[in-house]
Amino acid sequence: MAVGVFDSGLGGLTVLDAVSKRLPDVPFVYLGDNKHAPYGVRDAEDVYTLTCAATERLWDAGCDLVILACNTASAAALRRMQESWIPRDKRVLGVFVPLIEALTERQWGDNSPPREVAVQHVALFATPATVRSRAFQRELAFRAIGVDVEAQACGGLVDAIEEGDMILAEALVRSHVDALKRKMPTPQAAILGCTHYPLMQEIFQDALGPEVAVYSQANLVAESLADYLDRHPNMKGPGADSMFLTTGDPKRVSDHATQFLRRRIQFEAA
């Protein structure tokens, strides 16, 4: 009864290890999609092509449902694949949908009008293509009016963090948060908007300052799972046995992933 989680690279091991740790009794199946990675580079029609390729790959591994660790695809490639390419039979969920319910304070069946929120000024900071999609001030548009949403693209960070540089990681998450701070000076909260950032989370806090709210995604992505599976127990797969695929060097991304998650991690070719 296997689950897939999808990332282009090693972020979405820190939504894997939140969603076993909330349900210990469903085997997972982890594709990282490293060889393309990372994603926030590539333009949307690549994005969805990969997205779309990894989903059936997992499919192929018996998970019926694949959530989506990776905001680049989440914000790029899901709302089209839901549109016009997913069999019935099949679901794939994202990862903006829980931060988004949490942020304000209302379910995703909630279909009430957009109101006002108690947090008004939002920093977002996230891949160069998530920014360009826009696609979480859209979904936030439909639940909420009234946030000012400011977006930092964060250049150059997924590379440092899959490559365990931390020194230059802190860097750049401390130039982006400056630069986010000269266009909104007071932001109430913070996203990170990408599943590889919570491993810099404080730093993001650090960097903000304690009265700055900030949301990260691995936890809130666990309990909207468990929450899905109780009310769409069908939706467990066929699939029975965890395993870590990648598209890239088993040897060199097992390496990676085991310094990334300090414990040992071995994947195995896709």
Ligand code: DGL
Given for the second form:
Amino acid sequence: MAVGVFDSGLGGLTVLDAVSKRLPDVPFVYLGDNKHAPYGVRDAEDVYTLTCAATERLWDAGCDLVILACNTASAAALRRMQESWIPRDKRVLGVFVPLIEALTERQWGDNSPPREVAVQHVALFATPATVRSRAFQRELAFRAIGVDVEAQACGGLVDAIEEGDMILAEALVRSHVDALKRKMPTPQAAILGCTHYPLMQEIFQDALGPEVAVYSQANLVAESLADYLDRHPNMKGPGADSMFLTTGDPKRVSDHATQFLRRRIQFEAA
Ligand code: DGL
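Alt. form predicted together with this ligand, vs. the form predicted alone above:
Up next: the whole complex, starting with the chain shown before.
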């Protein structure tokens, strides 16, 4: 009864941590496509091809349900996968919708027309590919009216985090927040629209100021997955073991993952 969790690299571990705490009895198979990270600088075709290959690897590991714990893949590939590629007995879910439901104060499955919500000025921090896709604004427009979104593509940040260069990562966060504030001086809320960014959440909050509500996805996705599995218990696949798989160098990836999550994580070759 394993569930797959996929990211281009290590960022999805922030989601994995939250889902495994929320659902301690469910085995999770994590796959990081570290060999091809970052996805955020790739075009949509490339992200689609890589995401399909990774999803198939997780199906092979006994996961009928795969969570794309990667906004770039969710934004650039998921809709196309759902429209024409995923077989009937499998499911692939993204990480955007739970976040937007939280921002727009909606319950799961509330498909009522878009309405005014409490926040009006929202800063979105995401990879260049996610920003380019405008998927966040599209999903938001289905649910809310009158929300002004200013997006900041955080070039270089995923590379710095993947490399474990936290000094560079902090400098990049501060300069991307400055750039955002030049366009939107007083955001009410900020969305960390990349699963790598919660690793820098304190710096984002510090740079934005205490009055800005910072939304990150991990706990929202965990709640939404728990709810989904309650309603679809048959989607827990036949796999029985938790595993960490990488397309990169398992030793190097394990060391970086251990540093991030502050517990020993052992990756094996995908
Ligand atoms: N964690 C991915 C995301 O949520 C990282 C993207 C990348 O590889 O650039 O977008």
